[in-house]
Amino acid sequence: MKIFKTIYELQYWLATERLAGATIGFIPTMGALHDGHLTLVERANETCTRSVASIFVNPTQFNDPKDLERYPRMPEKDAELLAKVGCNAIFLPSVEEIYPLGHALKLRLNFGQLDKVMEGHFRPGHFEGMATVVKRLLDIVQPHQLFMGQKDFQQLTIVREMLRLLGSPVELVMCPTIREADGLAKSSRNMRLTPEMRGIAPVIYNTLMEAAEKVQYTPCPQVQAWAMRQLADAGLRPEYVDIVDGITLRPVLDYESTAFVVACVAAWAGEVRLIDNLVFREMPAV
């Protein structure tokens, strides 16, 4: 496996591997990977035949500073990591290497809605910082596909509709939620959790999953109401929980009429805001 920290070191050895016919699979972290991440690798490598990953705190998607700061970091750990699941190449650039001094390199598409609510709404500035950075590391590895997970559904939709919107293409492959064995959504900020909270967390599965249920029969805003109380009992501090058309992320009114229904959670586990999404009706195949 091979680590390059700068874009020309990178770019090098990409463009040596397309001449030989290589197809590009890449994978956007910002590194503490678990379970989930390294599934998107070996996703990739099913479809490409090679795999390149980077891990780039990206400092403009933290409204919070605090928040940056306490990201965790263990970059020698997610090589390890990386390598057992046979990940062709690590990008592990620097601030400066991302965002170089004296280029403008904020990308400025308009996403109607997409991007102003949940976590638009709790977290403004997220997601223009996202897609930023998303597009800067799409220019730089040029691949065929980019994968993604789907437990950070609305940045999933977002990047979707930025890749419409600048006629790119790369291929954006959605990969399943993994999950701890107690339904917990594997994330970076669970190792944060107190063991209080961590015997907690999986409360907003469980709710998810009834609410799955509940709305067969029961208006989908009485179901978010009692999903909402569900979490706060539980000792949670939810934020929301909205029930969406997976395309275009506005409420459900009709759940009978909606073709692809999503229901999405936010909510602080003490310090640590857990997010996650079960989707209730699939998209129907094309």
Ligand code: AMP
Given for the second form:
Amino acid sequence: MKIFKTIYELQYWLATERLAGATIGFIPTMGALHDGHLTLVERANETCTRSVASIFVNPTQFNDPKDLERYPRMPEKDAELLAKVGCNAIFLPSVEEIYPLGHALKLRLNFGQLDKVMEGHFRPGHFEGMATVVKRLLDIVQPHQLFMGQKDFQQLTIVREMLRLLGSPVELVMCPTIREADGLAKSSRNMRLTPEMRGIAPVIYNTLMEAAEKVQYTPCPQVQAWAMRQLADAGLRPEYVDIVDGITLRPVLDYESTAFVVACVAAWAGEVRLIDNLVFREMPAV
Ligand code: AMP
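Next up, the form predicted in complex with the ligand, please; the one we just looked at was the form predicted on its own.
What follows is the entire complex, opening with the chain shown before.
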């Protein structure tokens, strides 16, 4: 497995691989890797002949400086895990490599309400930073396919819209959320949970599962209010539980006539902010 720290070295290797006929699968991450990330690499290796994972804790997508500071960093362990699942190359750039001084790289696209609701409301500027870094990384790597997790459903929706707005040829592949045995979605942030909060956190998934039942016979706003109470009663501090149209991210008013329904949650477990989601009704095949 190759490890590259500069764009120049990475692109030199990519160019030779492409000339030899390789197809490139790209997996952007912020490191502190777990099985969720590793399944993205495995998925990339199924359809591409070369997989490239990036590890970059992107400062521009953190609206809270403390969160950025506390974000776990363990590149050596990450490299070991990536090698085990057959990742071909890691891109480990510095902040200066991604954001060279004097370059106006901020991406400003109009995502409509997609980046205003849910995470966009509670983390102002987060999606502008996320879209900027994903665009920058895509320009550097120029992959055939981009692999991202359903775990960050709103992020994935915005990246899909970004690729459409830019007319990008890159194919976005959505990979299912990997969970712990008790249902908690795997996340790099889970390692910061106290034992008490780790015990409580699975209530998020359990509540989503119960909400999927309730929504069959109860209006969505009532189900949302019920879910917020469930999370708060268990000892979390929920920010939102929104049942939305999976394409527009608008609130679902009429469950029966909405083709693609997703429930998205953000809640604080002590000092750690967790997000999760569950698809209530699958996107119809097009
Ligand atoms: P992150 O390092 O948290 O920015 O995540 C990098 C990629 O891994 C994103 O596409 C995430 O959606 C994906 N990811 C994170 N956690 C999971 C999970 N539990 N299951 C599947 N994919 C995940």
